[in-house]
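Next up: just one chain, as structure tokens, the form predicted alone.
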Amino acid sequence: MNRLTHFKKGLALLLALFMVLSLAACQPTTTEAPAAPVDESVDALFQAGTYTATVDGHNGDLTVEVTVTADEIVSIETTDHKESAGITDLVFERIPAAILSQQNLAVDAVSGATVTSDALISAIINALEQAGADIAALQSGAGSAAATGEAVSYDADVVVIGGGGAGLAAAVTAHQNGASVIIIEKMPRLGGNTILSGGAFNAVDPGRQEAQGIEDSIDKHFQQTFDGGDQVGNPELVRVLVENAYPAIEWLESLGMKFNDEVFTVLGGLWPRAHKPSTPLGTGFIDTYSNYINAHDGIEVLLDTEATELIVENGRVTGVIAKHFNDDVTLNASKGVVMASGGFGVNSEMRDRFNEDWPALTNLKSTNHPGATGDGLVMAEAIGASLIGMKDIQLLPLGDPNSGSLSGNIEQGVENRIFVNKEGNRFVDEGARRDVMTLALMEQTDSYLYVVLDSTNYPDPETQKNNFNETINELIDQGRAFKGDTLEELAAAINVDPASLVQAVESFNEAVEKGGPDEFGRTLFDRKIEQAPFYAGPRVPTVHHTMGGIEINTLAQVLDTDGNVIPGFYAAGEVTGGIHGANRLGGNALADIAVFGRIAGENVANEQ
């Protein structure tokens, strides 16, 4: 190839490049500005990340972990807590789920677990504050749509109002007798007062008692129950209770429930015949019934469903009107309705209206769950049912000073502990009736006592638990119990006179040696208080049980004000009256609800 050829090719390439550049120059030009840095804080709801917060719960520290993006709450995890299992489970399910679903903090506490609910919400707020959230805006719930309800109807052979121990016993028994059953419970969980109880169940039990050298009889149980209620109770109902208490234990065991091998004396029980479940609190009863319900068709539970009215047709109770959130619910019962809605222990207005025997109860706390408001009594009275014994309200001397609840009580049994007042002195027979002990406590400084016992009750303070599933070390850490390596150290810890406390324990120990009765008339003793370390727990009066209620006969049929049976209407548990009289023995309530729950369930199923 010669130089001329190279020159021509080079010229052609230059011309082509010139044309391309010329064409490009004729096109309009655009210039893209560099991307500005994104300021996520302008519209972001949160600073993305995971945040942890710890607050005080009902039983100790409660810790949550909250994860957020710039505009969304992604997850809420409770990583640690000491709240009561079963009682508070729904708190940790419902509240996080509601917040995640709504993406705001406009959520309600779970009924029956307000303290834990408030603690959980507080911890979540704390974590979101760390993320830079506008808490006020989140709490306003702006943008949440108002829910609308609908009319819903259910049909069954039997409808039971109340998902506590009595209602569940009735429901299971009715189902075992061939009936289809619907249980309605206004709270978000089953359990009522039963699940909060210490679990003590009185029954004459020769097998367990004879092995412990305890003499007992059904007649003794009858007489103690009848006399312990000032002979006000219906003796026919008392007889049914004591004769059917142990068969109810056997029935529960047949359903899978387990009780400890030894019986004990519960506070105000007067005799060692109380059976303690092998699981904490009253969870064993509720778990046993729930397991049966879950394993069988034809028995259904409706939670968050509040009965408001009984349906009566031609003088017969045929169903219930209820509310489920915004829904209007009608429940038709072809065979009948069992009322098992509990007493009115937390209804201060009703307590004040019926109270005749106690100082003002208006400001007193209660051991009861929040649903014990007397609704069933109002509904029953509206259709002519007879209410009896309404003035008979039981107080306990052993309420938690802050909550009024049973929890935190350090005693393991009656025989091995004493009560002292703020001066360090004993003041009552600690094995007496509950009303006797409470009245004596009300005469002490600030109506305040300390339960005092020794380490034989807690041989391993890290694992040995009280009747409410709490170890003594947990209670000490929470400031709910106190410890001393000597009685003088314990006196200093609880700020009582050491000489008085030492004298109180020494006089008790002398009575143990002699066998009593001691100066207060106490006869129930077992061991001396002498093994260090020593423990004390503060307690106050609290409303515990309402003995009055709907009048029933031995078949658990409801009676009207003329003494006639109201067809299709049965009742069981604390909503009834006439069994315990003016004072209930400790340990008799759980026997009552099982015995009469079973009777109501059997008879409504068979239309007796």
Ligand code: ADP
Contents of the next structure:
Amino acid sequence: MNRLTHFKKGLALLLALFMVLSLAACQPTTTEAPAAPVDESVDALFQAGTYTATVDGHNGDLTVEVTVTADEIVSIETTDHKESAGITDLVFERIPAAILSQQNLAVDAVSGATVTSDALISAIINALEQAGADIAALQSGAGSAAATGEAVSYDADVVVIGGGGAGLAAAVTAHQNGASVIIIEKMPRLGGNTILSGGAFNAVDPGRQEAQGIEDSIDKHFQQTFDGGDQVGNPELVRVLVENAYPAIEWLESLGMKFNDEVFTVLGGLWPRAHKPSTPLGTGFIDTYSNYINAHDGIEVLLDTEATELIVENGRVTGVIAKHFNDDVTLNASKGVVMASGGFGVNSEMRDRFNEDWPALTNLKSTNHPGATGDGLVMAEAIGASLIGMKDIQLLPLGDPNSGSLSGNIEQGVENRIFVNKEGNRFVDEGARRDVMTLALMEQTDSYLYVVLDSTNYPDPETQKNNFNETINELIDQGRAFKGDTLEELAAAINVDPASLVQAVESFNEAVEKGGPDEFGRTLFDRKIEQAPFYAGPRVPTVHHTMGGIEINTLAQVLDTDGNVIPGFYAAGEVTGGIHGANRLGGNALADIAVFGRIAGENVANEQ
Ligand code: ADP
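After the form predicted alone, can we look at the form predicted in complex with this ligand?
What follows is the entire complex, opening with the chain shown before.
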């Protein structure tokens, strides 16, 4: 952090100047906003006062104000920051609280928000340096409670590893079937990828679909899922998925969840059978499960608790070893364990190990939440579970260049936008399969594209939002989207050849007029790109879903490498393989995790 170093140097000079002036005036003072007289005693830990420091956070300046007396840190306030809401909220709660209670700097970063945690800690350090603190002593945390671990153990009928959509469906179902349940979640909050998802849930639903005049059938959902996965999924599991998708919706509704009346086709979903929750993104699922958990005894959640190993006794899975900060946690499960720890989308080493079909994935980011590290696959494999389809990794071409997330995407509809590369040229059918578009993108300069569209997509740039609640004007202000009153101006803003961009748009407009397949084979057309102002937004390939995983049977029991059931061991959700084959359809993941989560929960609860 160069800014910090400069800041420190500047500060040192300022301090020296102040000291001279202060001495001359014989007037004790602090460097900034003095709140109390300087403590002259030799033992003072700090020079009393309130100190301010600003550092670079994840998204921009982060400023703290720290108040100390001679021997105590009394308050830490983050007065300004630009970090995204969500998990970083916990950083601003937890880290100051820990420092104040421990009175030292031996604190952990919040999982999933390490950049923000580190920024906050360095701002606090900076402020304490100004107060003359011995930072090394504070960092060593001598005598701190956090440094010593304890051994803790819990007993339940069922232990569920992972508090995403699959784990929560399994836990609630196991509890409904009479089991006592403990869910362990390594992150500081529940939700996994579900909470980040668009919320689309595919199910054949005669009621809603007939009202919209949509023809559909379980067989059609089966065939599209199986064929869409290049026919390498396990047909028995696919059948279970499609037959139980609507019952899972009804079950969620019985728990209080609300879905809109209209179904729609989600991107990559192939047919209008996607149900959209009435609340934003995937929050409705997680809120529904959380409400159930809060309203019932006998179902407990341990956050910040990371499973590291499965306990196996006489060939049966009987528990889990985990870590809760420094505590060693043992969880005994009298009926069994459900593995629902998700995929390995953010684990670059595992992606490289299993990838066979893509160019190197090493430096790619992911749309996934930070806990998608594949731990469950490692734990399951260590006890002999069979892993299948591990090479099948789904990428999307529309990741945010900084985070890999799908946020910041300016597209409003597939029909009305084109992609251009850094040279300003189109390079692919923008309505093709997601893997086809991504592969083509990976062949472009820096694997980088701009989504280009016109203002008919944004009749009101101040209020109209994308899927992530962002307006185009907000994205432009943040430097994540660009605008031009002419295509030439837009080309200058994104630094591509203006002649190429104009030519790309003109030939696209001709194809819209003709309506037939264009030079890239594109057939999806609606409006021309012709209404100024024009917008562009950068996108890169991003890892979205890992289709492979633990092999299960239709009862969600885990199989070993010889095809035998591993007693007491169930798995559900993205940690499993064999359902989506080589390519997952949009809208099928939320169905998968609810369907197989419920099956795992019911069957584990009914173990003797
Ligand atoms: P799914 O969609 O299958 O539910 P998610 O990735 O959404 O998968 O959720 C999996 C959850 O499991 C995440 O919340 C993740 O943080 C959690 N998890 C992953 N590894 C561990 C682990 N070792 N111990 C506890 N929880 C874990």
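None of these values were measured; they are calculated from a predicted model. For clarity, a rigid core is taken as the largest C-alpha set superposing within 1.5 Å between two forms. Residue numbers count along the first chain shown, from 1.
With the core superposed, Phe520 shows a C-alpha displacement of at least 2 Å between the two forms.
The Cα shift for Asn260 between the two forms, taken after rigid core superposition, is smaller than 2 angstroms. If you fit the rigid core between the two forms, you'll see the Cα of Thr486 move by 2 angstroms or more. Taking the core as reference, the C-alpha deviation of Glu506 between the two forms is 10.0 Å.
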